[in-house]
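What follows is one chain in structure tokens, specifically the form predicted alone.
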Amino acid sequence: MIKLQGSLKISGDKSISHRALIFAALSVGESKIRNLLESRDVFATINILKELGIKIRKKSNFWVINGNGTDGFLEPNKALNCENSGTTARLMIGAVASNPISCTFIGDKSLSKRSMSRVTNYLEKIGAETKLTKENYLPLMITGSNNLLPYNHSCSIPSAQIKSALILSGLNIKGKTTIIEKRKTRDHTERLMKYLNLNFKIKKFKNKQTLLELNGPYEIKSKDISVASDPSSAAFFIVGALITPGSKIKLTNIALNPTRIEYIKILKKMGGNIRIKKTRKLCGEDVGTISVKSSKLKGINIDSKLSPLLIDEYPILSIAATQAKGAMTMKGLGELRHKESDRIKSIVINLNKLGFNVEEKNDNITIRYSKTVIKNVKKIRTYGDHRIAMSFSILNLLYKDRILIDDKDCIAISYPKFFQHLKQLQK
């Protein structure tokens, strides 16, 4: 049987890569970015920034960005194509809102089914003009202004993308912008702002709400950025090592942001032999090494309050659950319906097709252990979702390539080197 062994440095973090590019573009002067993730999603952000007048070029092992400041975007000559990237779309909509330009954002078929009003509703309140297709979807037309109003935003949906879009719009607003989060979300944007020496305030309340306060407009001085390796990408290899007997791996340079490694706590509670060692600080992010040994797992219940911190890891946690004794229930997964695919549907349909005992009810997924044998090749549908494709590729390690992935190419959206790295660990 295949087992995973050895050491691996995973590609740069996708969330940080998007933000590093955007902040470098909003800075004044030249920035160098190292270990940038060179995936289709990230290239969508690069191409849009170029259309907005930002000079970006690749050198031997780093990228060079010449920023024009927080009000320096130029009106583009054509529609801005976000392709499959929701992060690109939502963050860039926020970034252009406080510039006096008109833009049209478009995306692929999948992205054009994902809600954009969750961002534009806030931006309209502060003076940006937006027009969405069917009042919710791309294509989107937006006319920004450098006289947007300072505002007190209260985010009802726990989303790092919404929060980051509002932060980016606030950087060029004169006066005080506040953003209240009712539930904690990923904080890469705030960490990068601290690294770039931007003055802002964060207040945490007893009811676990968080208030973020900006006082703009800001002039951001350019600074070189190194991108830590992606913990969400690491999750696939971690689960792969846990479920394949005899495996022992070490993953280096991983971003250990607490809002990104909640899944490791879950896997440890399931019985996973995982050790984390912090090694240094990198551009505001803690980084370190994750060591994993194969383990006997047991099913647990995952509370809905953790869903904002596990949004990208539920597909691979579902794979871990198929190999865990007992039952595992993941609750409050409604936000998964608004990702690259309806991930609740993608997980449940594909696991049931392979013969696993899976049930979905009221946005909860329950997976009960059953010793599943796959005798003949069975094809699963990725629905164009890179995380579904990678998750079932990991499950395939146990079934001798009897699981056929219908669209492996979609993995390039977030992790072009996935199969190369997976093969590197296979012994």
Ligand code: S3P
Contents of the next structure:
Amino acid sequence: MIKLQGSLKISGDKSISHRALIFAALSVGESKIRNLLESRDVFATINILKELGIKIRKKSNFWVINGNGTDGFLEPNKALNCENSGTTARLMIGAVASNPISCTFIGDKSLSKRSMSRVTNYLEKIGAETKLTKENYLPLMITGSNNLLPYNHSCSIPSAQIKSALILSGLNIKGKTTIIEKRKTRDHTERLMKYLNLNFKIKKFKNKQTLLELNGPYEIKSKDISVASDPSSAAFFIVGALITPGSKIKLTNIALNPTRIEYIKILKKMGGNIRIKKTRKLCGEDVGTISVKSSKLKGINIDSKLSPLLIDEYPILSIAATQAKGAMTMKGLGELRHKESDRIKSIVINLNKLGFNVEEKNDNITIRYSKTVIKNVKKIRTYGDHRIAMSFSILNLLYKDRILIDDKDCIAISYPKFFQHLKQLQK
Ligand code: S3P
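Go ahead and give the structure of the form predicted in complex with the ligand, now that the form predicted alone is out.
Next comes the full complex, and the chain you just saw is listed first.
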């Protein structure tokens, strides 16, 4: 039986990598970025920034970015291709809005089915002109302005991408931009802004809403950034170690941002033997080591309130649930329909195909324990979704490669070194 053992440094965090590049581009002067995730999504952001006139190059083990300031983007000569990356699209649409240029954003088939009006509706209110395909999708055209209006935004969908797009648009607006967030989402943008010494306010209310107040325009002084390692990528190996008997692993340099590691609390409640040790602060983020031993898991109920904090981890939590005694119910997963694939469908169809007892009802998924023996080779459809491909690759540790993944290449979207790292841990 395969087990996972040893220590590993996971690749850089995807969310922080996009933001590090964008903020370096909006700074004045040269910044170096270390441990940048070199994945397809992040390269989409690099290529778009280059099209907008930013000089970016790689030197030995770091990247050098020459920023042009918050109003320094040049009008691109061709369409800006976000490929599969929702974060690239949403954040860059926000970032170009406060520059007086016209841009066309395009993406791959999957991204072209994901909502962009969730960002442009706000940008229209402050004076950017946008034209979307079928009023919601890429390709979209945007004409920005360096005279956008200060505005009080209120975000109804809990989404770090929407919030970050509005923050980025606000950096070159004269006056006060406020953003109310009803439910907490990942806060890497705010942490990076603090690290870069930007002056802004955060107020937390008793009803759990948060108000962010920007006072632009900002001049950002360039500063080197080191990217902490990705807790969402770590989740695959953590679950891998929990479900394979005899495993014991240590993952180092992981971003311990509370908006990203809620899944560890869930796995611990399920009986997972996981220890977290904070080791240092890195560019505004707490960073540390996560140690995991294989464990007997039990199913629990996950409340819908937690969904913004678990948004990328439901696929791998579903894999943990297949090995947990009892029943596991994950509630309020509606936003999963707007990801790289309809993740409710991708989880349920594939687990059912493998013979697991899975039920979907009103955006909730219930997985009941059943001792499933996979005798014949079964083919999983990833729908081009990297997190689905990695989740089922982890389940495969228990089924000796009897699970075939139709498209492993999509893993390079967020974690090109996934199989190399998995092999390193495999004993
Ligand atoms: C991200 C935010 C989340 C997450 C995505 C990365 C970010 O999306 O699913 O992988 O970097 O801001 P939403 O903002 O749509 O929840």
